[in-house]
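Take a look at this single chain, the form predicted on its own, given in structure tokens.
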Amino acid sequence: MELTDNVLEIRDLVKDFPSVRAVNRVSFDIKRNTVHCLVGENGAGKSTLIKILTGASARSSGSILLNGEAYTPHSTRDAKQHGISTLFQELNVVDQLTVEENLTLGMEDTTLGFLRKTDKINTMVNVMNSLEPSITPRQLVSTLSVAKKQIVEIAKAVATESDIIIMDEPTAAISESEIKRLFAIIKSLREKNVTVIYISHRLDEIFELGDYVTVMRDGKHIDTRPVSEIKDRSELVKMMIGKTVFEQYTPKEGECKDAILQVRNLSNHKLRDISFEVHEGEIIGFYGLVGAGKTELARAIYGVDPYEGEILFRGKKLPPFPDKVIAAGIALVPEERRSQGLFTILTIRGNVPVMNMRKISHNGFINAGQERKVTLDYIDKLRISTSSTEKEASKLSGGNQQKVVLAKCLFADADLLMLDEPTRGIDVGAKSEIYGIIRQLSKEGKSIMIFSSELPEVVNICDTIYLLYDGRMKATLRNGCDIDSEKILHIVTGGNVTSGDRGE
């Protein structure tokens, strides 16, 4: 079979999931034996689309040619078996096993159950030196870096003879000098006829990396065009935000009031130097994109990871342990609501009052009236759609299970709330409910942080916006005001900060 200049050709793709179309009507070409990037604000449609191609979900329509041929991956091994691999950011290796165990594990070879030395192993070997020389095959996995990992995984793709390898922000978690060195594989591989799909936030990446640039924007493929087309990295941040429309952000009235949290000086493995205030009855918001650290900071406030540095609350200084954090009056919304917020086989009655059961409860008996009346409050004030407070909280809609997990925080009598992600995976109209919500929680005096990657939804509700990147407060935003799209996304992808910038 000849081999057309096009390795991927994609057809009018389309992913539909119950509230939203993810992938909408897309088609692009990738050539063979280039960089291909891929970019796109937060929910553009972007991992969707890598899940399609990788056979970890099913398109529910349109079509995709793989070396001309059609191609409908069932599963992540059919991909793979059809040439396509994958370097997600959390890496596929086992820290337990050598070097040579691990470019082997899932295609070992065995006689009677007995593993056995072949080739395969040699030319895996082989490729892993041409790449690194310094990574020896009986090395523990667990004994090297990040960037030495993720060559272990790119040697595994290449002498399995994979023709295409997608590279998922595989520079988040990695040093400069190790970036450097990955770029110079990266450029290598075209030489052993490999085509690489590279993903990044990183904007100067894709100029320095990059054969070609696919734009997505709300599902929608936007452009496709040579990287050496594009004049600057202010073209490509206008391809990728558009006309933005903001609703209307409605500023605080009265005096900034006594300040109820202070952050100074806060640096970890993540954070470098973070400082701020939050005010009673404010909405802060910390944006940026994956890997900017804007979990990680509610992590360490929360006292879940370890810290340098000095968080008071309310004047004194805020214990490093989530009970003692919780009994001072802050309650976090974490960013994976079912897997760390719900308790998803409990009804709804069952999570709402979990973080202070001390108020329902006497002689460490749990009064059922007060509970299910507790419940029921909550259901009507954060208008939680269900016909029952024995409704288990697995079987409610994203939406509803955020809601649930807002009414957990606020009767824990918390001051303040942490939101991480707050409305991620939900629809429209729930999110406005939750914006209503936030709204009217800091009319009432609550103080709010919220962690996000969504731009809209920042400059929405949030009274002083902080732009994070690489674990570093970068700038500072004060609402209503003239808000510049472009250059907010210009500093949170590693751009140059003036002083105006800063809010200086």
Given for the second form:
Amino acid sequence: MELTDNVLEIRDLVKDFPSVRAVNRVSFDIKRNTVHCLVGENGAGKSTLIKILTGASARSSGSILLNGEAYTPHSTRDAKQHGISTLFQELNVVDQLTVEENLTLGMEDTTLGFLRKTDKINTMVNVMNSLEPSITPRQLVSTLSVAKKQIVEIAKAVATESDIIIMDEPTAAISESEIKRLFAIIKSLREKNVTVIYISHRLDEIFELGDYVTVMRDGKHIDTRPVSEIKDRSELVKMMIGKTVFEQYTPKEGECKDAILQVRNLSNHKLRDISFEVHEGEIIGFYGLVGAGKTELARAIYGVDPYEGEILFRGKKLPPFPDKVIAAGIALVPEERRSQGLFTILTIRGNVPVMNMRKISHNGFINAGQERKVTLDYIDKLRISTSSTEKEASKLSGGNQQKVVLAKCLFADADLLMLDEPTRGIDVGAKSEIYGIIRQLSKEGKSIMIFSSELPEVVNICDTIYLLYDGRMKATLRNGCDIDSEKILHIVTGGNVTSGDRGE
Amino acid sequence: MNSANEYTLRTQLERSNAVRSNIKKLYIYVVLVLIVAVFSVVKLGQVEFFGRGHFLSPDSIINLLRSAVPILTLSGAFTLLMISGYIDLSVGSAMSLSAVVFSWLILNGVSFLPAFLVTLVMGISLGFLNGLLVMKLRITPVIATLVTLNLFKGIALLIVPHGLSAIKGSATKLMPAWINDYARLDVLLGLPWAFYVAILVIVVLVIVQRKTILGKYAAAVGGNRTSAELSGINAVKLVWLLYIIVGFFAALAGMARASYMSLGDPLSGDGMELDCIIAVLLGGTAFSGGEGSVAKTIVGALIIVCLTTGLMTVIPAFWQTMAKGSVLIAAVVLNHLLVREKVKA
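What's the form predicted together with the partner chain like, now that we've got the form predicted on its own?
Below is the whole assembly, all chains and molecules, this chain first.
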């Protein structure tokens, strides 16, 4: 068979979700035996595209040609049989087995159920040795570092003659020296007839590694170009964010009030030396990409994750237990609405008052009338669209679910609200309603911290924006003066901070 | 898919869910009535267990309710624990141990009230131990309470003097007759104190489950432990407390049985964990927790008691355990089918 130059041709690919078109008529080619990078902000449609390629999700329309033939994978297994392997962030190795056993897992040669030593094992081990000689086949996988586990997976993919290996942020959890080793291996894959689709938020890696780069934005394909034709990272950043139109931000009038929360030299497994203050009535934004440490920061303040350093709330040290933090006056709207914020099998009435039951009870007995009234109040106040207080939370739309979580936190009488990705996965209308609620709360004197990976969101409503990268606070910006989205993206993708970026 | 199609699909789905939830609400009562009806119709003449024959005769009903006392006392607290998503397999052994300790105290001249209170305190400490293992040391509930099941039973067997099968009176040392007063003495309508205590326990626990913070928090922890903890609920303390409550009521149930039989049998609670689980599942509580009802568990408990008593009159004893096992399978399958609602993929 005459092989075409392109290993993969994507044509007019569309993926629709109930409220949003995640992939919008995307077409591009991936050349054989290259490292093809895929970049874009969160929500640009990269992961959806990858899910379609790996068979985890079905396309709505469009076509994909793999080696010139129509390709419609039904499962990740199916994709693998077609020669597309994926290196997920959650690694797919069994810790308790040896390297050798992992390599042949699912493809063992057997006679009457007994394992048989065949050439297959040798072939696989040889492939692995050629990639990384320091891994011995009899070693338990649990003794390997994350990077070496990745190499085992890559070896397996190469040995099973995959044409394409998709790598989703493989460097997110490994050390600097291991990254170098991994890059050397990725580069060597070209000679082994393997095409790599490489996804990363670290733009420097693209220049070091990539042959081609495809930029996506808002579900659309922006451009595919040889990396050598791209001048520098700022050109790439420009392609990623396009002309972002920010809603008009109106700077807060009035003077700076007292600091309500003071965080000093906060460090833990993810965070490095973070210090900042939140003032009364202020809306603070923490912006950074996935893995920048936003959620970890919220969790540390909330007392869920351990930390070193000092957190003072109204001048007093904050005890590291969620129940005490809530009692002190802080509430968190967690990142994952359904699994962390909501009680999906309970009704709205079962959800709203749960953080402050004392307020509607007497000696442990709940006042059912008050419970209902409070719930109705919040349904009304936050305009939660539901037929009654007795509707199960799982049956509400994403936006309304988020409002229920918000109601829960508001009922806790918190003076400081921490909102982790407050509008993730909800439609535009509900989004702007939630922004309205946040502004209103700030006017009422509540302080708000927003942790977001959507730049327009923080620029839209926050008074002060902190930029996070790799667990570190990289810059502080006052909103309303010089918001330069390019510069911001430059910083949160790991670029150097020049002196001018430090806003204050 | 076009929108009209999607709409019909959704309404179909909603309708099937509505039917499902109605079946879920009512089926347990139907089962109870059916079982009572069947045993009332079956001719019991040849079998002499009840003597006077009819399942619905006042004597049989009173007998039935008397024998129901331990499960009525215990299954309410067990429901609360299961709503929170946890389980205690050691309840039967905790009952046995309580029966043995209670009888031993009485046989050795301790009067009723001190013996009663000491046994309750012991029950609390058994629950405390379970809570410690599960919540503090984070041992899987099934494993931890399976271990304590054997531990408690072992202690009970140790207390019983060598060569005897239970703590009981002998020619030289009589068990005082008043040990029967709690679970046999007719105080009202032919029923003893223990029965009215069980009714009081049920009423209190129904209220606790429906009307108090404890009940709401149990459902919250069972529904989503992460959300509960991020909402400031101390799940460790809460479930630990529920284990203690279960231990307390296991002791109460154990004493009712000891008083009923006027002996401390170290095997008297055997199988109670299974009875409780069947009752709770029949009552529609999800095995994974989050929702459930103490009141319905009581209906489930009555079903088990009727089944046990009814079967006693019609089939040989060694078939009964198997019959009970079959009911458990049916209960689990029904629970699985009804609790899990279909949602749009």
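Here the rigid core means the biggest group of C-alpha atoms that line up within 1.5 Å when the two forms are laid on top of each other. Not measured: the values here are computed from a predicted model. Residue numbers count along the first chain shown, from 1.
After superposition on the rigid core, displacement of the C-alpha of residue 347 between these two forms stays below 2 Å. After superposing the rigid core, the C-alpha of residue 140 moves by 2 Å or more between these two forms.
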